[in-house]
Each structure stands twice: as structure tokens, then as C-alpha cells.
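Read the single chain below, which is given as C-alpha cells and is the form predicted on its own.
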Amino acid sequence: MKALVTGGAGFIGGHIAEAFVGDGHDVVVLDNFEPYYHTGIKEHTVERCRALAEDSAGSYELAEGDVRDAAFVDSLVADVDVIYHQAAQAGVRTSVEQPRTVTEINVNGTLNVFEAARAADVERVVMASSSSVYGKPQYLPYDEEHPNEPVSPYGVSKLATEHYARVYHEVYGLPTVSLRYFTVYGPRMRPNMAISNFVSRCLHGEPPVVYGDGTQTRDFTYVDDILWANRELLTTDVADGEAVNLGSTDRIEIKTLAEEVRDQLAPDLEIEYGERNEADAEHTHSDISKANELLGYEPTTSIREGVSRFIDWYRENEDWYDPLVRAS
């Protein structure tokens, strides 16, 4: 299959386009390579993707530009199967900062490639969403059903784009899935998540830093289970229309995660505490049996695992990955 992965240069979006290439498919990239993070990064996952096109039978192409251009997005949707809209700007705190901007992108850019599919009738439009939909739990874990009152301008914008994942589907018969991410982490993850910055703190002799008391809460999910359920959406119309939950449920406090981070490398430092964003969530725990139950999506990576995996995997790449932390 042809497939475009919008934001395929970035921290999901690559794991995406890496796969599909590795599964020989052909892969068209779209990234703005906006430097939110060091760009660095997405130039390895590029370069990466590259090197593994040459040894298998898919291809990779890398469009670079911003899916808020729709003549752009119309040119590169024309002659796809399958969409995997993983653009968008990131973070709870930069959307406080910047409601304007992550608008733009995030709902204008995507209604781009909503019109794109609908007018070259691909075959499905595979959309990145996340639980700040949800919002303050008005009971845990989230189901689908859970009412969504996002707090901060990143989770409207992406409800926003699921209300139109929705419409798409209902009215002009456009095959959508939203997919709402809890908290995703693995190799070449965004500098500023909590993981990698523990681990990159701790390497160097410096403390973790944990904003609020620690009591707070993450359904954190392993990055290779969110790629298998990306893939059964390549070839299956079961979950065509729905927004579907993608997490662990297996959730962690905060400081403990500090704590198994500092363990792991650094046993005789203190955690340190900083002041909390009021936008971040206070807990998300995923319910994902509308995705079991779809899909047979059983995540196998259970936080302590994953972790040790990440540290083990940034040690060996820390000659390049380290200074892009550190420089971001």
C-alpha cells in the first residue's frame, strides 16, 4: 500500500513510517520539521527511514511541509491508500502559551487532509488524538463514554478534530479512526516528556525534577503497542468511524517514576520538586477494552519494562540523542 504519514518525521509519526517502510509499503512523509524540539532528532528518523528503503521492498519519500498548506496536502493525497495524520502541535503547556497556533494547526490542519481524502476517496484516514479529551476524571479508568470537558487548548483542539473525524464518516462517508494516545514514550521520544528528561538529568549527575507532589498520575504506553494497533488499521474497516482509546493501564505515579528512573541510574540523588502547570492533567487511566474488543489490542509493555528498555536504548544512542535533550 501507498500510505502519507503527516508528522512522520516526528516521535510517533516516525515509528509509524519506520514500520510501514520496514513492512514494504511505500511511505510518503509530510513534516514541517517545526523545531518545537531539536530537529536533530527527526533528521536521524529520517535518515533512519532512508537507509531502510534501500534494504527492503517499500519506498520512503520525505515532502517537506506544513499540512496548514492545502494545495500541498491536496498534491500529496492525490495518489494514496491510506492516511496516518500524526501532524500537530504538541503539548498542554505550549497550547496555554499559544491557543492561536495550535487552532490553526491542529483543526484547521486536519480539516486539509479531511478534504484531501474525501476528494481523492482514500481508503482510510487514521487520526492521532490523545486522552486530553477527556479532561478532569469525572471517574477512572476513562471509557469512550467518558464526558469530554478538556482543560487546556491542545485537548479542545484535538476533540475538535475528532468531532470532524466523525462528520467526515457520517456525512461523506470518509473511513476515519481516531486513536486517543495515553501518554506514549519509547526510543527518539520528544526531549521535554518526563521520561526522557529523568533520564537525561539523572546521566548527568543532575537530580529529576517532578512538577507538583508526584501524586499525579500517567497511563504511560510503550510506543512499539501503538504501533501494532496502527498497523491492524492498514487492512481492517472494524473500527471505522469510532474513537478508540490506545493505552496501558498501567499507571504510575509521578515520583515513582522518578524514583525507578534514579534507581535505575543514579541511586543517591533526591528527587527535586517543582511548581505544577495547572493545565496538566492530574490522572489519566485508560479502559482499552473498546480496542481489545475491535482490534485484539493487547499492550505488552507493562511502564517498569519499558522504561528499562528506554534506558538501555538511549545509552547505546546517547552520543547523538543526549546533546539534542540536552540542547532542547
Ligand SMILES: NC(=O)c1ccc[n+]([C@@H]2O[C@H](COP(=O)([O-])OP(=O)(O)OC[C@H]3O[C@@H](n4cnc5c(N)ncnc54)[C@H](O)[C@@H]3O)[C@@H](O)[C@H]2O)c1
The other form holds:
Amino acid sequence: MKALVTGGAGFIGGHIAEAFVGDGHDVVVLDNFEPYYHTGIKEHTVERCRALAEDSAGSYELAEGDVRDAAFVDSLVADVDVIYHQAAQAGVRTSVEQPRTVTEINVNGTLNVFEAARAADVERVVMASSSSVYGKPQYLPYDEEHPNEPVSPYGVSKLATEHYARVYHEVYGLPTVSLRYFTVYGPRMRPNMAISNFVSRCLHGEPPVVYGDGTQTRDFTYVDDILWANRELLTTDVADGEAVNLGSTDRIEIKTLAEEVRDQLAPDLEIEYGERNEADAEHTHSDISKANELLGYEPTTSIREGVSRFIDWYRENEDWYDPLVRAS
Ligand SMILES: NC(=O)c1ccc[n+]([C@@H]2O[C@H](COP(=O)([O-])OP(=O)(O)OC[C@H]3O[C@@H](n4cnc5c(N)ncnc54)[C@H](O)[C@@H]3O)[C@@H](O)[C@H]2O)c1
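With the form predicted on its own already on screen, would you show the form predicted together with this ligand?
First the chain shown before, then all remaining chains and molecules of the complex.
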């Protein structure tokens, strides 16, 4: 198959692109190398995919550009079978500072992708959504019927794109799926997230900083589990028109996570506490029964195992990754 992966130089899109090239598909990546964290991490991902393509039946092409450029998006979508739309301004806190930019990239950019996909009759658009569409929990775990009251411009933008996805499916018959990712982590992850931050600081003998009292809880989902679901959607239409949670096996308090990382890397350090950001969700916890019923989704990586794997990967890649994390 020929797949367009928008945001494919980024963390999750990079894993999708790499996996598809390895599986023998032809992959085109659209990415503008948005510099809100160090673009060296994205360049590393692109190089990895290019090298893989040399020994694979699949191919890899990087198309540097912006999802806000409708003509550019049209030109790339014209001959692809499927689209994995990951490009977005992904940070909740950035969205609070720049709500207009977030809307332009996340909402208008997504509309460009849907319009191009409709014109080109693509087989499916799989879109990265987020647990941020839920907002304050009325009950936990969140199932897909839980009310949507996002507490950040980022959450609003993702909810808007989900509605577009549903409407493009209902009105135009375009197969679309929205995947509500719950905090994803793993190799080459964004530097400005809790796990990469804690690991980096501990390795440098600096205490991990927890924002708030640390009793906030998160589903941390290992990227391989997210990848598994995206791969399934290459060949099945069971989730077309749906929004589906993709979370992990369990949830963990942020302070417990910080302690876990600290205990593995620098047991003598005391955890530090900083001011909580209002736009950050208090708790996220996903009910994954819909993904399980539709796709057979069963995340296999527990948080403790995933954190250990991430720390091992971080140590093996410390020479190039750590300086870029520090510089972000
Ligand atoms: N990582 C998570 O925990 C998480 C959780 C929920 C949802 N998501 C969603 O998953 C997707 C991927 O997230 P990620 O963690 O890999 O983030 P990321 O920032 O690593 O990847 C996003 C990529 O999109 C690119 N991009 C940004 N604006 C663009 C534009 N205007 N035109 C073209 N490319 C652009 C960036 O350069 C980047 O490479 C995003 O849509 C994000 O909102 C991520």
C-alpha cells in the first residue's frame, strides 16, 4: 500500500512510518519540522526510515511542507491509498499560549487533509486524536460516551477535528477513524513530556520536578501498543466513522512515576514539586473495551516494563538523544 503519514518525522508518526516501511509499504512523510522541540530528533527519525527503506521492499519519501498549505496536501494525497494524520501542534501548554496557531494547524490543517482525501477517494484516513477531548472527568475510566468538555485550546482543536472526521464519514462516505491516544511514550519521544524529562534530569543528577502535588494520574501508553492499533487499521473497516480510546494496561500517579524513574537511575535524589498548570488534565484513565471489541486491542506493555525499556533505550542512545532533549 501507499501511505501518507503527516507529522511522520515526529514521535508517533515516525514510529508509524518506520513500521510501514519495514512491512514493505511505500511511505510518504509530510512534515514541516516544527521547531517546538529540537528538530535534530526528527532528522534522526528520517535518517532511520531512509536507511530501513534501502533494505526493504517498501520505499520512503520525505515531503517537507505544511498541512496548512492545501495545494501541497492535495498534491501528496492524489495517489495514496491511506492517510495516517499525525501532524499537529501537540503540546497542551503551547496551545494555551498560542490558541490561534493551534487552531490553524490542528483544525484547518486537518480539514485540508480531509478535503484532499475526499477528492482523491482514499481508502481510509486514520487521525490522531487525544484523551484531551474529555476534559474534567465526570467518572473514570473515560469511555467514549463520556461528555466532552476539553480544558485547553488543544483539546478543543482535537474535538473539532473528530467532529469533522465523523461528518466526512457520514456526509461524504470517507472512511475515517479517530484514535484518542492517552499519553504515549517510548523511544524518540518528545522531550517536553514527563517521562523523558524525569529520565534526563536523573541522569544528570538533577531531581525530577513534578508539577502539582503529584497525585494526578495518567494512562501512559507505550508507543508499540499505539502502533499495533494503527497497523490493524490498514486492513480493516470495522472502526470507520468511530472515535476510539487507545490507552494502556493501567494508570499511575505522576509522583509514583517520578519515584520509579528516580529509583532506577538516582535513588538519592529528592523529588521536587512545582506549580501545577491549569490546562493539564487532573486524571486520565481510559476504558479500552471499544478498541478491544472492534480491533482486538490488548495493550501488552505495563507502565513499569515500558519505563524500564525506555530507560534502557535512553542509555543506549544517550550520545545523540540526551543533548537534544536538554536543548529543547
Ligand atoms: N504523544 C502523546 O502523548 C499524544 C497524546 C495524544 C495525542 N497525540 C497526538 O498524536 C500526534 C503525534 O504526536 P507526537 O507526540 O508524535 O508529536 P510530535 O510533535 O512529535 O509530532 C507531530 C509532528 O507534526 C509536525 N507538524 C506540526 N505542525 C505541522 C504542520 N503545520 N505541517 C506539517 N507538519 C507539522 C511536527 O514537525 C512533528 O514532527 C499529534 O496529532 C498529537 O496531537 C499525541
